[in-house]
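Only one chain comes next, encoded as structure tokens, the form predicted alone.
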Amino acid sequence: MSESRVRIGLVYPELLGTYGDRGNAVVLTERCTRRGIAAELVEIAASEPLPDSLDLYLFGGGEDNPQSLAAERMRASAAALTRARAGGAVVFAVCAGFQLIGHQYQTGDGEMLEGLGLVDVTTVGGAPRLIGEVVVEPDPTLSLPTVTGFENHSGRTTLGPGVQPLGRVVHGGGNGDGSDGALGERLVGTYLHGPVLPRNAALADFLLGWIVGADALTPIDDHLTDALHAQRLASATATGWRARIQELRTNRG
């Protein structure tokens, strides 16, 4: 940890904030605060260089045009991010952000976006577009419960040799090959919005554990988060008339 407080960086929210992924930063900050761990949410505008002093860098989702601009800005700050990573910083990247921390993303229009190469993945835009609820069973070595989220993307992501996905997709599209996301050293990429961390408290704590240590993550009241997780899991895996009932319950609030 770079300072006595955990510094959580929300990267380019005006470009990579289309699907509410700001909520991931809010949840991480709040989960620290509730445990008495000092935390600060730092927003980095696209007009600013990335600092090398953050403990966690959050890259969210975005559409093709903002994603192209974000890719340019990220490459310009690659050296700062490399220094931060060498000092122990964590990266959590969702959808467009996930694609841009890989080597390359070829959009559906054929534009080639060069990524940061933080993890050995490449992505190509394809059809049909993958939209809807996703359920992922994380790799057993992670000791994480089932992860739920929402996807809206056209990417088909290929993991390089030896790269481990976040988990196996049991409902939805994810990377397009039966897996979702990628894992690296203090790095997680995924296609799941929601935003995903408010829906999956264990995944939020998994990231924080890399920064403050698992022993510092004392129990907090997660009954509302657990209820949301259970509801979204039931909704995603429901079929037929059960799915219709779940939809009516969700719309009724």
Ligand code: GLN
The other form holds:
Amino acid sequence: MSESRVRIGLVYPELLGTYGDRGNAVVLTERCTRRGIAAELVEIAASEPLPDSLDLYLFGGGEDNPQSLAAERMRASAAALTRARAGGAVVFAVCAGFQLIGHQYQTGDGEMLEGLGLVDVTTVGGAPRLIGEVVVEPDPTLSLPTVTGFENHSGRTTLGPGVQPLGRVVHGGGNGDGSDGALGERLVGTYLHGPVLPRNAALADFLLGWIVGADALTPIDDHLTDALHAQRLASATATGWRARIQELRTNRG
Ligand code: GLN
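I would like to compare: after the form predicted alone, may I see the structure of the form predicted together with the ligand?
Once more the chain from above appears, this time first in line as the rest of the complex follows.
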């Protein structure tokens, strides 16, 4: 940590906030505060350069046009982010943000958005859009419970050789090839909105663990979050079964 207070950066919320990803920043800050760990939510407006002093950088999702503006601004602040990363800063990026921490995203209209290349992934817009509930079984090495979220994107993401996904898609689209997201050094990318961290407390703590250390993550009352997690998981599974039954009926008829 760069200072005693955990500084959680919400990057360009007016451009990368279409899908409620602000909730990720709120949850991370709140989970620190409830444990007596001083934390601050720092919003970085799109008109400002990214500071190099934050402990965690959150990049949310967005439609292609605001995403294009965000890409330009992120590239202009690439040096600050590199300094922050060298100092141990964590990156958590969702959907448009995930695409932009990769090398590039080619939109469905053919526009090429250059990303930061923090992780070796490339994305191409495709059809149909992948919309709906997603269930991901995280890579076993992470020891995380099943992750649930919501997705709405056209991008199909290809991981470079040796890049590990966040996990395997059990329901939904994710990267488009049966996997979702990517893992890097103190970095997680995913297609999951929801927002995803209020729905998956263990994933929020996994990220915080990189900053404050696992020992500082004392138990907190998670009964509401756990109930939400169970409810969303059941809902996604039910949606999956309904879709499958519909498919079987259609194929039969
Ligand atoms: N614009 C991107 C796409 O459609 C990302 C969408 C999002 O962030 N939900 O793939």
